[in-house]
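Here we start with a single chain on its own, the form predicted on its own, put down as structure tokens.
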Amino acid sequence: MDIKQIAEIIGAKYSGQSFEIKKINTLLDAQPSEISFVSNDKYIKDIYQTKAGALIVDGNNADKAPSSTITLVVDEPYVAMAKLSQYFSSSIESSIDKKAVIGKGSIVSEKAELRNNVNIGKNCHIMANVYLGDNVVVKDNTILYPGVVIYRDCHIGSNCIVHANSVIGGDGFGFATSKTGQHIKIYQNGNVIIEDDVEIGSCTTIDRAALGSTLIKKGVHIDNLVQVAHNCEVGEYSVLVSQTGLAGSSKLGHHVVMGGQSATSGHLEIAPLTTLAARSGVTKSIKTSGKVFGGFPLMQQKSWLKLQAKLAKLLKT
């Protein structure tokens, strides 16, 4: 899309030369042919390093962009990005009829639906009522149980198991709220990448990224009824127990264990080898590895247990 069209859509003034913008991307990943945005003070530091060809900003940040980056100034950058995201979204299903490629030894149920350009590796088992959207890749020795849904452009690694009725690549819960209270959908234009040796329980949902990829790394085990939101990253060999919930852009290090009904706030990091007891609530990043936490507000598990013991004594008196 031409930069002048973009300016018109979001209500920004632009009188410079025309050039083509190919996609929306994050500040740090954007290239000169791409556009990005700044809507959160947390990411202002990244403006100085961006290579984006254009940037959607408010008046306070207009002078922070590199000289090579065009700034489009609006009152509500997040709302502007939400409006623009629709124009860069892919079609739900392509009209092009490109048959699936199925590797040697793979078994695919006649009741499964494979859309355009699906690629299935060797010795996979795809059961009844599985739906694989456009451009989905499933690598060798992977099992998809009945009712699994994998949306377009998502990648599943080798030796993975996805149990019945799980959904991978659905839209993240993303919207921008304007000053007038209108909720404007942010089209989720990324995907989900699941690496090798991952097992996912029944009725679990892993949302596609708004930009980039939601990433489940090698050897992760996810229980039933778990929610992983858009743009999350789950480190190698982590374990997420039933009813765990990760808010958007949470980043877990390797070998993190989250007990049942534990949860994180968005945009935080959990250090490697952290254990979170059942029903823990993480509201701030955990930077020190190897500790055990519990409770809400979160504290080290030993302290939480002592607190509960003292409260129990108080109730008896």
Given for the second form:
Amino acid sequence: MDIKQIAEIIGAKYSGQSFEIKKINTLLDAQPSEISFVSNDKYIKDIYQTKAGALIVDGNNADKAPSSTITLVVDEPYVAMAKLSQYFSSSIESSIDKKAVIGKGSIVSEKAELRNNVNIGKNCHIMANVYLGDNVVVKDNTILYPGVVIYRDCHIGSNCIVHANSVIGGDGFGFATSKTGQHIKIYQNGNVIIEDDVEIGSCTTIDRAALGSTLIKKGVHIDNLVQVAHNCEVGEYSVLVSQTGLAGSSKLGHHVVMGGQSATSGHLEIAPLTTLAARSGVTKSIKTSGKVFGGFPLMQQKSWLKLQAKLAKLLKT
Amino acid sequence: MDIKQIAEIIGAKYSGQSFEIKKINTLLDAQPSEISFVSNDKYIKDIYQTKAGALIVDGNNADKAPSSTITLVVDEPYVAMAKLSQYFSSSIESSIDKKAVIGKGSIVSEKAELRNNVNIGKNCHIMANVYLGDNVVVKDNTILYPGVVIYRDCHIGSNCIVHANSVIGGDGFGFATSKTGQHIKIYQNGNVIIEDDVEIGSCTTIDRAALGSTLIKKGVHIDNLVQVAHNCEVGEYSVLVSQTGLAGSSKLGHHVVMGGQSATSGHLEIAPLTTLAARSGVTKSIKTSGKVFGGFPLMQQKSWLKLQAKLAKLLKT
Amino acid sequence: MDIKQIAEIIGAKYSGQSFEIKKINTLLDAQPSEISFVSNDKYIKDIYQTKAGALIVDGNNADKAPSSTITLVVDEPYVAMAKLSQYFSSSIESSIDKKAVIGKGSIVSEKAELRNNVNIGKNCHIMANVYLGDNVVVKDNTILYPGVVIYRDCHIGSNCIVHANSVIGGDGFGFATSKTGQHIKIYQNGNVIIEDDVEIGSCTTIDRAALGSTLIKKGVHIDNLVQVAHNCEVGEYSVLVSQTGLAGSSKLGHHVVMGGQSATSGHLEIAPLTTLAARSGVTKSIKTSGKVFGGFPLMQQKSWLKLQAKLAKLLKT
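Let me have the form predicted together with a further copy of the same chain next, following on from the form predicted on its own.
Now the complete complex, all chains and molecules, led by this one.
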């Protein structure tokens, strides 16, 4: 999309030369043919280093970008980026011009819906009413139970099992709220990657990334009714028990265990081998591995037990 | 249904004239051709003003209704009403005698199931395995992802997105329990109305009203795995984060934000612009707008933080 | 499967006679043609009484079994049993050689998928995109809304209603973790039995038992987004409100009520007529019937209210 068109869409002034913008990206990842934005003071320091061809900023940050970067000044950069995200989003479903490739030994129900350019490995079992969106890849020996929906561009590894009615690759819960209180959807242009040997329960939802990938690593086990938000990473052999919720951009190390109805509040990291008791609520990163936590706010599980004993005593006074 | 037949179904004595009852309704809304009931002392004051043609009451309230209202006396009025609700319920699915009307530019999967008298606007995208029940209306530019189920009589506005495997219009969780401990289903004869510009995540459930409508107003954003019970109202541009649960008849004002895994306990109101932290549990109405709450029981979020600091101190003693 | 083959699969030494093993079973239930295992010291006392034809044990328990029982010694008996469970699992879906039997008056959507040997009673309504796995039985007058998935071998009683996109009979969340941190799936070879007069909400998941049956008894009402794990039993006329989670092998008596977002931690019993407030967390068996509990950790609801009052006072200090 031409930079002039972009300026028009977001209501910024631009009178320089025309050039093509191919993608929205983060400040540090953006290339000269890409556009980025600054909506949070936390990232201002990154402006100086950006290689982005163009940058959406507000008046306060109009003059901070390197001279190689064009700045488009608007009142609400985050809202402007949200508006723009629609124009850079891929089609949610195209017509089928590349029929699915299905590996030897795979059983695919006639009631499954395979959209454009789907690729299924060997010895898979794809049951009735499964939906595989454009460009979905499913590797060898994987079982998808009835009603599983895999949105476009997602990858499922070998030896995986996804139980009925789970949804992989739905849009992350992202929007910008304008000063007048309207929400503008941030189109979710990333995907979900599920590595090998993963089992996912029924009615579980794993959202696609806004940019990049939501990642479920090798050997992870996820129970029923679990929520994994956009841009999360779940480390190798981690375990998420039923009704657990991971907020956006939670990064779990390997062998993390989260008990039933536990949750994270997003943009945090959990060290490998951490165990979280049922109903734990994690709001800060956990940096030391191998510990056991519980409660909300989170504390070491032994502290939580001690606190409950103190409260039982308080009750008797 | 004739009043004599009704008396027979619920086991009440009635020796007056025959007349037709068209509907079950609330004490204050019921018309002369409708029947109502009193099952809760809270509503006794409304008996005196009812215009209902007939009223189901127990012995204690047999003589309170206006003379224009016939009373049917039973032991358990709520159970009697539940039994009766089945007879006034609409068919869950009729045969198709009015084929769906589909607006210009809309794409409807051949694997979608459109039941009787469905109406789809322009430029919609209805994907595989979507089910639209009798009389469902979907307005312009709306996207329904695979496996979405919309029960009969529900309305979806323009520019809406409903993600995969969500269910709109399922029966509210309503039943009367008899003295002998049996549950009698209260048929849910209302619907769900989703206004324009609403986005709903995957595997989310929004139940139809028992009578009237469950209402999701303009611009609301609802995440994955959220429960909205019967007769709720969610105000304009409100936001419900993943795994939130609204109990029956919760009324949220505009721009209410409910964090992940938060909940309400039903029959209450939340003032506009209220923010509820993750895991908040709301059990009473919130009357002042613009405040931030947290905890269960609910308190102002700053009090909750202070309480946690006090508990941390208690733990050290 | 021959005992010699079993020894080879799990890496145990065996040089005795060949004989056929038909099933994996518990120590106390196993017959001479069946194999069992000891993975938990709690069950060591049961070794002496087992009638199992063969037993998987570690070195410490090699010599405890009766002389009629052959012992296969391995490092990790639970992991060995998990590996073996795959070989004793039934096919997840066979080809259709017995077409479904459908009772008089039943309506079955052409878009429903009925697998091998399905049996549907009279006057049922099976809507679009329902999936009934091999050998599923649905009795008279039962309604299955669109997208409901019933896995193989499950039984649904008469006069039941299952709302859209719920999943009955998915695999329980079971695996053995090896010393090297890999999870080996324990195949779930049991089923789910739903008795008569049960109503189940939308997007609810009820897992099949590992062995035996997950059991939902007569007259139970289950709301939306509820999780019932493998081997649970829910007593007659019990009520599970939305987003409740039952962990594996929870046994609820009759007329138990669990409020919204409440949960159990598995392998426990709840006495009849118990009421659990919203968000209750049950971690120990409840032995006296008819009481009201709340909180996490669980206490009598009146104690919980008293504790909250004390905390409110603490906050003011």
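Definition used throughout: the rigid core is the maximal C-alpha set that superposes within 1.5 Å between two forms. Residue numbers count along the first chain shown, from 1. Only a predicted model underlies this, so the values are computations on that prediction, with no experimental measurement involved.
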Kindly check if the Cα atom of residue 68 is displaced 2 angstroms or more between these two forms relative to the superposed rigid core.
yes
On a core-based superposition, does residue 18 travel 2 Å or more at its Cα between these two forms?
yes
Measure from C-alpha superpositions the angle of the smaller rigid part's turn against the larger one between these two forms and state it in degrees.
11
